[in-house]
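Taking the form predicted alone, here's one chain by itself in structure tokens.
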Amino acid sequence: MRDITCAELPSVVRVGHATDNQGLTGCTAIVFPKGAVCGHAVAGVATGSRELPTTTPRHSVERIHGVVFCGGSAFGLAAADGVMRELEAVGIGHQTGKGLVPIVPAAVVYDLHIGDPTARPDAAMGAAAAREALGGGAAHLRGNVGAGIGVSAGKLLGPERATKTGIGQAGVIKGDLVVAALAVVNPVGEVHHMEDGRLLAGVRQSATSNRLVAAREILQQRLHQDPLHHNTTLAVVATTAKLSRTEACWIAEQSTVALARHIEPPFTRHDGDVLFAASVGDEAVELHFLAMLVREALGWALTDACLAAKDLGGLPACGSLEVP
């Protein structure tokens, strides 16, 4: 059951986007109106992030109130300021005794090679994304929206030979247990279909070709360039399962397996992958069973990010490609 999105969890998870259709950058706010117990895993080494310690077991604040994904590289982290302000305005945040402080970790992708590199998400865009999330009307959107408008896959031979990707969503429902995943897909490597393994997005033969070249062939011939930091896959998995922060961190670590299965090569020296696992319910569940569902949901979200994307910024998307 992969066709669900975060819209299945409207009271506890809301998603909003702010999209710069000229500059080709944007941000996405995932808001937890009632808070969430959250853990994270960092699978990449080129990470741009903010407030990640709040999603570790030893941090004193036990719940977060949102996650922000941004384009614009490290500049895009400014969008989290706007999300915080909007959440404070509606009474969502950690009570300090002197006022509310919304806890909003954020992570970025590098999208400066598409569109205008001086166009970057800021606090105003973050506020707009938060307002859209709180309004509840955008949870189903995917493809070239928000943080997904400037992303691509397959940059082993340079970003000009990449494939357009975007934001994907998918999930699994088992009785009262819901697992919903959202992914912003911007890896160095290529992306394979969750179900049959076929190549969905990757390196093109040339900047003007729509035919893909398998990453394995490129790596075997040692043809790849230094892709700098044009990369990073970000994901959040929200579940109605009851988790401690230690358990949420373990589930986040388990979710990285989906990237390893469906992206080749995964976790390169130039990817800054960050994955969050958020508990927004009280369902009792066996953790290994939950981890299996999380890997399934995220695998489908990676696939959806390729299938939902459209040609943009001079790059063809999945529907325009010739697959070897």
Given for the second form:
Number of protein chains: 2
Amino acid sequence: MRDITCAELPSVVRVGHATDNQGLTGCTAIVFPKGAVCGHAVAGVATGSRELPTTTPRHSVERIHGVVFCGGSAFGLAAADGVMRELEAVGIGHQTGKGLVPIVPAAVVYDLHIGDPTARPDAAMGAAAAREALGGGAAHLRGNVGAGIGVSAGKLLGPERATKTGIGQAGVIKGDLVVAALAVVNPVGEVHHMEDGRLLAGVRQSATSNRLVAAREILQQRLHQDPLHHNTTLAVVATTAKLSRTEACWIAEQSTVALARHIEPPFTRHDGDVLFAASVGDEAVELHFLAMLVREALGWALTDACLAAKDLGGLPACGSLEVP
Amino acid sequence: MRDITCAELPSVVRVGHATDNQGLTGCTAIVFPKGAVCGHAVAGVATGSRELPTTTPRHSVERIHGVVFCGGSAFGLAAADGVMRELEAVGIGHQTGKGLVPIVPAAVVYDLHIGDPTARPDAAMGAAAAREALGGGAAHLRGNVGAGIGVSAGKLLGPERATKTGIGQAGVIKGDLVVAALAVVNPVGEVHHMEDGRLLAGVRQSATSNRLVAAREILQQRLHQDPLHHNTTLAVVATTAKLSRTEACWIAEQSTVALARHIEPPFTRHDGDVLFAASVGDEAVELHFLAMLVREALGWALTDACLAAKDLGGLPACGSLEVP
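Here we have the form predicted alone; I need the corresponding form predicted in complex with a further copy of the same chain.
Starting with the chain above, the whole complex follows.
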């Protein structure tokens, strides 16, 4: 599954990144040139978001045109302004009486405790990410890129003892059915390998140690209060399966299972997890079968986000940890 | 009630506007310098929004720091970026491990069919509105100002037959209990006077006529399809009553009653109505009594939004209509 990315869906899903390698923040634009029928689920409660009501069955506009994942906490929502402008410029959006309005929900991760806390993605970075997406060619990237540049896992005892993570991708192809998951992995909790459950990223024994401590041991102690605030796993699962918005919302709810299974503790009160499910095709698929593929694809994307990350900002990534 | 505005709450509610008098768009920042416990209700389904999940009981941050109402359809959400930056600069926001993050939900109106459709509020306009709010002195304004500059009512037969509306304010003071409602009134439907039900703003007989046609007559015909898209009534009701977030959400739901009673047709599928209820004090008040005051205050604010508007952009306001 780990070799499948959004690059498998070039005509209907485009991905671009803008990365501030000095400030250690960035944003990632997932663009649907032909629109997508999309639902979302909020798993964590500490969200920072734009336009979430557009990915519910209740909203009057049936298709969205992209999703933006941003660093910079709620300040990073500015990146969506730039994505909207770029999509409008190339004729992608919802037709209104006076012009196109691109529908672009967005969600943020808190990455201020790595790099420069005053560096946040802005509209210009959003525009750059959208241009890269529209140009093609970046949909296969993962690791320390875009919204993944400043993310980490395992902050139960403070951000300085976390493990570096990044953006992960995974998916599955079965004939004309494609499921592609992209995740930005920045949880309070630790991340376990999809296949064998081994710990890939979590709390280190000290700020200078490369050895992990299991979250289940830490959770029995008093937690570090302050830096728990604002963490998040964001994901979009794009599929060629035909879905209504109600079905897409259910598939998004099902995708939270991957977080529940592979992150410990999952979606705490300090996580603002938002998961999108986007239908970009017309394949008839049994919903429970699709849900299984989505759970597996996102589970592998979480694993990939750990394995693809590199050491950065004083935090070691998976490959630099000592094997327990 | 019509002589009461947010200016009655100077230490806890500040209001500022940025108005593009050429492009006929703008934004309005309502700032809570000491924070507010806030709930929201979505009455129309065609919303454009930021950060709505922060005004639900589920969200981890208990207080918000402002609300932004924006013209420019979803493009106008950029104004909230500027409001956030200004609030951060003066030390208003949610304390995180690495600095303040102001929590600033936002919602938009569609005003592209008046003035220049390419003119939309941006971060600079949001910042200007926030500075005016923080400086005080603008909280009494109503009519053609801020997010109210490009709004109108009565678009069942197209925007060119609408009536100009604007921002309205109204409220009530009973000892230490203050209820202040501010509304940006841009519905598909027509608006009726709070007191006697007479028609204040609605569909005119033609683009050059100043005589109104009742919506109930129009609704029996086939409607003009295109320009129905994207209309909205936005409101915030601020009160010194002490409310939990669950109670604030219920009060926001109750405020939708004012739209139901005084707008015809109310919250259509082409309206994106978002209503906020903000608790900025500690007064103990019976909730149903408070809800009654809120319904009345918002009803009067809708009336005020019609009476305070002036002719603009080819659309006559209430004072220029022929009395039927």
